[in-house]
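Below, in structure tokens: the form predicted alone, a single chain.
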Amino acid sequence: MREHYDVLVVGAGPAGLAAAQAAASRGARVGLLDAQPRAGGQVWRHDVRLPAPRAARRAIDKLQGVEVLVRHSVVAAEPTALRVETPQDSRLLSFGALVLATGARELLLPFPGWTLPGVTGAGGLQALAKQGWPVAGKRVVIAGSGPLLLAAADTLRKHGAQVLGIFEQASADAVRSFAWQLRQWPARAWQAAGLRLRLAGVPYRFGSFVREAVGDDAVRGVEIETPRGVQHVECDLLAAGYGLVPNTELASLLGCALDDADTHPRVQVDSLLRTSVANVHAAGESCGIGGLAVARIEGAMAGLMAIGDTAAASAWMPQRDRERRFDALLARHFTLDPRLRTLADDQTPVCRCEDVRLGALAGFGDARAAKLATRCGMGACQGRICGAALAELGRFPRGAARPPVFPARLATLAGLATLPSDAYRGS
């Protein structure tokens, strides 16, 4: 099955809503693809329990003369469509002009009993407790860096999680800086405010990091590395996560340039969003980690410059440039301390798809080599989650993106419009 679109925009977080919206308002067919059930990403990600915050609720209403076409996951690209898979069938989508707003994921870092069910990422319990997983009563301690780990603990609270601390692994003289530079954005320091003003009680501590969870068949307690040494916290569920790590990998296989970074590299844009692939634009988190007022902005932007509309996009441009500045103030106000990246010993678990431990990559010089050898990065996730730890670690710069883009069914694979029932659903 062939279908055709003037402007196909990849992920329906905030950004791919301003894209889709801006551009179905200038008349284009307009098809916004997302991998999950509903629209919204991370950001607004549909919440069992709470209803949608009303800026998430205006934006998906505002879709009018958009194609939504939420699980489709993009399995392979060409220059001018995408092979997407769906729970029935697979499908080719042309496009005469494509936005990517493929958003961002959690950077985890391996550390002793990482891999012990009951922690995860503090971006992926706050989904998971969105999702319906019970959290009600449970002790949830938050550990990691960044503004997502304030959100995560206001949700979990939200569901009935009895939160035990914030752990923030920035100093106090860090964290103190950033929130008084918030006043050139009013709009994010009210946010914050809220955000402390309703987790009143949580401890709130700096300069600290998880260096061990503890348990036998699953997490017991934490050890927390403090400016006052070592404390042991007992819970029932560990929430750790590093910041985010922009989602590149359908515009690397695309053939855009991307930034030269070895550790997490960004898709490269002009002034106007256009990548180096002609008709290809980007917006959002996969340009560097600016938050929702950046991916809004960026993403009428996109939309705009996908049907023509050069005037327009420039009017955004001063606006964003100004909420821009806010990337790079996260980036070093939460500089990772260097003590995370040697937690991790030869006997942990450094991929968690195929079990292969830290010490088994010991010789290989680049991901491929070790990929071959030990199968690092061959699971579900498909490296993301490794090869960026890796990449943090030091050990191996992020390799180039290969199809499939994630895990697809070989009938998917062999191109097949329709599938079969009883088809192969592997990797």
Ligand SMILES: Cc1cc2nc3c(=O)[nH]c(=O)nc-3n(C[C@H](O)[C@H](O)[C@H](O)COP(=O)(O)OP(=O)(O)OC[C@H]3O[C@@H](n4cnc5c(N)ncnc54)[C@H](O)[C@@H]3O)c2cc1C
Second form
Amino acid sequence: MREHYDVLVVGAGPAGLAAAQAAASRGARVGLLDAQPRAGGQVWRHDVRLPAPRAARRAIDKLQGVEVLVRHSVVAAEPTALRVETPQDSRLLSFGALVLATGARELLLPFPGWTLPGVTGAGGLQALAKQGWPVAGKRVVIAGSGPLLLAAADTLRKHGAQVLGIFEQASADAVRSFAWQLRQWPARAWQAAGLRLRLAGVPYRFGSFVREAVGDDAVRGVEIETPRGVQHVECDLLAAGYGLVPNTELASLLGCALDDADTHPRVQVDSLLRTSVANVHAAGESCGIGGLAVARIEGAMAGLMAIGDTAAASAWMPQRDRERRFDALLARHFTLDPRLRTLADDQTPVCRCEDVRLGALAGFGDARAAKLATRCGMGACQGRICGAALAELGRFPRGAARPPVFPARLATLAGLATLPSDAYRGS
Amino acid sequence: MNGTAATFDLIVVGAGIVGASCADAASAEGMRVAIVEPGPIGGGATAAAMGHLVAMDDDPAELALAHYSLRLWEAFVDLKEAEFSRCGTLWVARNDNELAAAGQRIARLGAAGIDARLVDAAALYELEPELVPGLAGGMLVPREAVVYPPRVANHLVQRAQSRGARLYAGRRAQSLQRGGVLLDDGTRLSGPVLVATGCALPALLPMLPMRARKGHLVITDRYPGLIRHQLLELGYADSAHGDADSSVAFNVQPRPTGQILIGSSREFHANDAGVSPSMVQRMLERSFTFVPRLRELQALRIWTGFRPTTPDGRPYLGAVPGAVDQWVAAGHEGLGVTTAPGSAKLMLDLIQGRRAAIDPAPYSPQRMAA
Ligand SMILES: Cc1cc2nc3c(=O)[nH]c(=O)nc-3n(C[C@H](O)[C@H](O)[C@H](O)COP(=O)(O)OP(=O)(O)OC[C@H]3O[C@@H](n4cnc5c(N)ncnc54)[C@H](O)[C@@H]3O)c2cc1C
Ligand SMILES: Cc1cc2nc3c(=O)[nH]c(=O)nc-3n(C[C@H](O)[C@H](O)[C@H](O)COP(=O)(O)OP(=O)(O)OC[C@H]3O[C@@H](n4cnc5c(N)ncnc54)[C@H](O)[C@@H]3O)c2cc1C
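Structure of the form predicted together with the named molecule, given the form predicted alone:
Next comes the full complex, and the chain you just saw is listed first.
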């Protein structure tokens, strides 16, 4: 089954929603795909208990003339078509133009105890809470780096968790300077102030990071390195995230060039969000970590580009450039403390899927050689977690992406529904 | 720049499973060995392979080499790095014709000393309950096994190094020269050279024709016990060795991890390493007709590789025609993992001027000089 769309947008976060809306505004047939059961992406992820923010409701509800295809996971790419898995089916959707708005994921770093049950990412625990995973009454330590820690703390508190503290690895000076410079982006400054206000009473500590999570069958406490020495905190959950890394796998399977000047590659785009492949555009956090505002602007631009309206897209350029300047501010102030790279020891697992410990990787200078010899990165996550972590630790850059983008049923890859019409199994 | 070249008793060019086996065998005889490899050890065809240790009986010469090699593989049974798993091979017959043909294959394998048994339909489903109903039976080769080839290659190189072999890692042999080889960084190594560069052979030895035959493989998540034997269709040999431009065959393997590895496809004239969705589709459809349950399983990864293929399907094992102190071991197509240990022994016998355990004549590169 091959179906054609003038424009396909992958990812229904803020960037994808804006792109789809812009592209559909002139009557093009637009499909908006997301693997998740609801539109919204990371920041506007559906919350089972709390109402969506007004901006999210507006962006999602005002979609007009867009076919919203949720539970549509893009698993492989052909030059002008995407292989998509739905809960039962395999679909091949061809496109005239494509917008990649695949967002970002959390950077997790290995430290002793990081694979204990009860240890998650910061955004990861936030997402679980929104999906209804019970956190009420749980004592939570939030650690890592970046503004996402505050957003996670806010969500967790709204779901009844007891947030014992937010431990930011960046120094107090760095965070103060960041807050000061945020004045240049009043909307962001306002948002941040609101968060801080809601989190009044939750300790927010700087220059502090988790050295170790302790517990036998699950995390029971954490050892925190602070400017005033090591502190032990008993807790039920540890949510630790060290920032975000762009999702570039689909772009790379499509042949789009990646910008790998930094530790973590991002999709390379020009000032009008064109990738190196004709008719393929990219927007939002897959092109660099900059947050909500830039995702929405870039989404609108990329949607306009996808229907060939270069003039209208160009009008957004000054605003986009302004917002993108925030990226550098964020990166500069939340640079990771080099000590974080030394926490994992030889016995610390790095590849959870294949249970490979850091010590096994001694002597390997590239991801592929290490993978062939140790299975590191061969598992279900395709090296998304350990690959980014090892790059951050300065071992080697991540290996090349291989299809499928996400694990997919064999039937999907064969272009078939999971169950044939004449079901072969009685039950 | 390079005053005097380092001198060796044997310079092995290429550290796939074949070169690694040769380096290991040579160092075991006390030779001073150099190994030249530009990429990861075993990172060529060896990394792409299924790692099925299997005897094919359609060519008596290949059968002799495979049988010889399978005996040598027994030394790896307990080696952790080999991930040796004696799952056996179960060849599946769709109908009575194929089952009858299996009878002849059993006789040929038996004559070569390989235990193979006829399996009726009832026994077939007992061995593999997930096979589609309606098959006629099959042929079981119980002692065949699977290994993890790149780690074996790595182990062999390390073993050679522990005996003093010198690894020129990240270096490519640029050209063969009288009495040695020139590396891409200008280093000159002197001594007899053994070229084991697989598909890349023509770059160094253009007179020995070699084609790359592309293959795709798909690996799944873990489903321990779902499939217990390496499964192939008895019609395999026809599709695998026919000269058709592209073909697929049912070829499914249980990894010791519980993962399932699904092959196989064969294509000439496909030179880029990209995954071809249509080949994957054909290959998977073929596998579903034998094991319908596969449809539901989660695929983790698809990759491709290139089999080094000679015009007559036999590897080149022997002296380079018209050259002095130049040897070649390459062109093992889809059986190079299986036949690497025997190939290495044979090469060492030839290099040392000993009588070989099997007749080397069918593999002589001389056949191309005629
Ligand atoms: C875990 C997490 C939590 C976050 N929480 C917050 C927060 O609370 N507040 C905040 O301001 N920022 C948060 N962020 C930052 C957030 O990424 C940005 O603010 C913003 O959501 C980026 O928008 P985007 O449209 O670029 O990407 P995203 O919002 O990340 O949307 C990308 C979408 O693409 C989909 N997708 C990706 N690949 C495929 C595929 N192959 N097939 C189908 N669908 C695909 C994903 O399912 C996702 O819905 C969070 C980030 C992460 C990783
Ligand atoms: C999809 C697939 C499945 C397979 N399944 C099986 C199976 O189940 N069982 C089986 O027995 N066989 C199988 N094979 C076949 C097997 O993989 C090959 O026959 C075998 O790996 C060949 O080994 P090799 O060492 O000759 O080649 P390679 O592994 O390709 O090694 C050649 C090496 O030479 C190096 N090289 C190249 N040029 C130079 C140079 N100028 N200087 C120095 N080094 C150089 C390369 O970097 C490479 O590492 C399969 C092959 C494929 C593609």
